[in-house]
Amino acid sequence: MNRNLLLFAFVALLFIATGMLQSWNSALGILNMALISAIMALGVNMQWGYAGLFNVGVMGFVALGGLAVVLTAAQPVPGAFAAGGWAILGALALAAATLAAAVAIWRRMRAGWTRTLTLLAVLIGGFFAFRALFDPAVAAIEAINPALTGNIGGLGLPVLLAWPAGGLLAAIAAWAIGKTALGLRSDYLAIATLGIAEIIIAVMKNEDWLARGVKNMISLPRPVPYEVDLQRSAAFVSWAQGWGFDPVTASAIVVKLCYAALFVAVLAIIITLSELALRSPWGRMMRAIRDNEVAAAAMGKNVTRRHLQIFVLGAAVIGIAGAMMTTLDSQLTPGTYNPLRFTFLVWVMVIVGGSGSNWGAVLGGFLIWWLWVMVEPIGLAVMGAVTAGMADGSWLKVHLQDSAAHMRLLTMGLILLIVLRFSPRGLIPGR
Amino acid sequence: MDILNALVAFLNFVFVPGLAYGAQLALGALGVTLIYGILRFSNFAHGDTMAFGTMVTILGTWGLQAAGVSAGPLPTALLALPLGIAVTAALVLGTDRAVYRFYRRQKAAPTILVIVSLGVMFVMNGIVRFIIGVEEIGFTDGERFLITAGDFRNMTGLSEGLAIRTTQAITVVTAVIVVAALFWFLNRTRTGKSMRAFSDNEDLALLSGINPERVVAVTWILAAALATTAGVLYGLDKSFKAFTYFQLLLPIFASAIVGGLGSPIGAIAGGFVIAFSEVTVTYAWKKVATYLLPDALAPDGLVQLMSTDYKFAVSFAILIIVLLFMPTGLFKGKSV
């Protein structure tokens, strides 16, 4: 335990040093994203560390969390739902019914040409009926003030409600994915989740009626006051000046601290629940299944159901983190979701922190996020030192300085490989 | 009713692009499937190996172009391809030495090896970005078309043109040569036979005196050659961009799994299945339909089943369907 405290103290020192040497504003900015990353890592750790499920579709669940923020908290678009909302819901219900009918046909009818033909007829008929209902509704919604809205709009609820909503949306998606893909072998599950994440991003980029696609949703509501409002408030300015702070810097820091407090609260709730779960009989059962599926099945444990359960729970946690991230940015930009940043980086956090250990996932989230942000300035400084002796304007010098920005991926890969080789159980090993 | 023009439109917009894309996917999937068969893990770094090999080839091409060497009507990149293969083979052999061998000796679980390959993927991706950057690079030169649409129209008198780009022809020809050579190697040579024996039954192969390190080394060299060739052909046909190559991982894995992981013939079949489904589902069939149907029935819309942005969804849907109904793929693959 002492060693773990030392590790956390070391990471805290990194953030404090950033605050002292750079600025407290940027240190808090890194801290906020680190808190969100820690929650994402907790979600992945549930799936991988508790149950050994290899999910490389983290990005998809993060994005769904972001989508939930738009759908719950954004201002409603007048007339959009009346124009095509019901038709779209009907079309989606029709698509679900078609798939359910196809599954029923496959299960109930006897194998043979009749079944194949009926199945094809239902699927093709369902597809065209779906398009016939869906396309005009989408066109009607996207026609409403396309420069500013053109989407179905949100419910206008408080943005904090969007966080559990994000978890719920991700959980529903994870349930559907788990139902189809969890029976597959580990590598196949990896490819399947990788593909689903790409599809979720493709849908969010192209379905403009949903959240304006690549036109982005901006100025989503925030749970904390705006910096401008704080600077205008006389009470705040006098309070800041009373402490000897510049009101502009103080307002930015106060806003970031408010976010940090909210995120710490969520992280505390999730880690408490995860630790309780891990120590409960349920947690022991999950570890038993992870370590030997056949033995656990022989003891009467329903391995498939437990896998589905933990997959949905982990995805929900990732979805909550995704919603928090979109709230922090107060914008949803589907074009910026990149698997290297949102899937594989979270995996580096989990492996470096220690698979199966909740505190390890949190530590990994803080440490790796700090490194991810700081590698770029450090790389620039190193390149500056390396190229100091070279003639100004020589192509090598320009090239080296330009490519310092790409040091991140290289460093993350090296850290992952080194940890896997020399400390495969991570910084805080799980049980 | 104009069957001939409809056929030409179909060939021009669906068949020829699909054939070239399928050949590229098949070469990529062959590399994945070989690694899976011998080393028994899914190599997530394969897309970035392709990117690395293509990058070395591009640098070689620039060198040759600067020296004034060219291959006449063919792209100069073909001359630089052996260099790309050699450097990539050296890189993956080095990676195996430094990274994978340790886990092989430990007999680590396949999932651990997959996570290790994620680390290798990061490093390779970083190296490629570091050396050549993230911009889109076109590096094809020489003759652009084998037949242009205009020439074809003049030749046949049809109103629809058929254009075949040089890169498409080269892709298909190279793929045929590479695949023939690979199958000859696997089926006729001693090393190839020992590789197949190793893939079928590792213990029996070891017992018969096959040197595992040699088999593994040959596999990595073959995978590097296949990855570089696939990457260069894709880059010639479209263009080179580090992130696109990383994203190619999905259709390539889909091809290998649909065909049956560990089965070379399956990888080729899978590549074409995926490529043709992507192209047919995302192609707007208006033109073909207008030729085939009587005027009264001519379609108003694009007759496109899905927009091109969803091509990942197509390869993925096929992957899921095949996995649900034939868990080991079209051609019986392995399951570890």
Second form
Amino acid sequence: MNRNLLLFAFVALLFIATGMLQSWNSALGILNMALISAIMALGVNMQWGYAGLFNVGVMGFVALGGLAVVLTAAQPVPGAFAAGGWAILGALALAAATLAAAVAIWRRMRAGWTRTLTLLAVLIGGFFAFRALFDPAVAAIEAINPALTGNIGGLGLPVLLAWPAGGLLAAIAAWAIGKTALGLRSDYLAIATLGIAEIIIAVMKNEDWLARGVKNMISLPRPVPYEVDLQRSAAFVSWAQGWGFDPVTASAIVVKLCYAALFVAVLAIIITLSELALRSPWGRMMRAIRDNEVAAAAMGKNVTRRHLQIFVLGAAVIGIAGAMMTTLDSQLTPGTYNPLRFTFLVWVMVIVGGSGSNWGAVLGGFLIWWLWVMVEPIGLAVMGAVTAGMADGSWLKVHLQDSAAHMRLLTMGLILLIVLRFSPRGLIPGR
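Now that we've seen the form predicted in complex with its partner chain, could you pull up the form predicted on its own?
Since only the chain itself is given, any partners or molecules it might have are not part of what comes next.
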């Protein structure tokens, strides 16, 4: 226990040192993203640390959480739903009915040419009927003021409701994925989840009617005050000047502190529930399934159903984190979702922190995100000191200074190697 406290104290000192040596504004910005990253790591840890599910589609669930913010909290686009919203809902319902009919035909009809031809007729007919409804509706919505909107908009609900909505949307997607992919072997499951995540990102980039695609959604609602509103408040300006702060800097710090308070509350709720679940009979059952599926199945446990359950729960947590991140940025930019940041880095957090350990995932989220942000400027400073005596313009000096931009990936690789060599179960190992 003392070792764990020392590890968290060391990470806290890193953030304090950042605030003292750079600025508290920067330190709080890093802290907020570290809190979100810790929640993402908790979601992956549920899937991998609890049940041994190798999900490489983290990026897709993060993106779905961000999409939920647009669909829930953004203001409705006037006339968009009337122009094509009902037709799109009808087309989606028709697509679902077509798939359900195809499944029923496959299960109930005898194998043979009759079943094959019937199945093809239903699928092809359903596809053309779907496109006949869907395409005109999309064109009508995207034609509405395309320079500023061109999308269906949202429900205009309070943005905090978008966070559980993000978890729900990711959970629904995880259920659909899990029903088809969880029967695969672990390596095939990884390939399947990665491919599905890429499909989700491709849909978000290309379906402008949904969330403007690569044109991005900006100025999304925030659950905290705007800096400019604080700066216009005479009471706030007087308070900031009374403490000797510049009102502009003070407003940025106050807003980040408000975000941090909300994120800490969410993290506390999730980790409390996770710890209670892990120590319950359900948690012991999940660890038994993770360690030996054959023995657990012999004891009467439905391994596939439990895998689906934990896969959905982990995806929901990741979706909540994705919604929180979009709210923090006040914008949805599908082009920024990439596997390096939203899959590989989260896995590094889980591995370094300790698979199967909730507190390890949180520690890994804080430590790895701080390193991800700070390694590059530290590398530039180190290379500047190393090359200080070299002639300006020399090939070696230019090469070394340019190499500092790659310090992030080098550092992540070194940390993984060091942890796997000296603490293969992570900094805070799970039971």
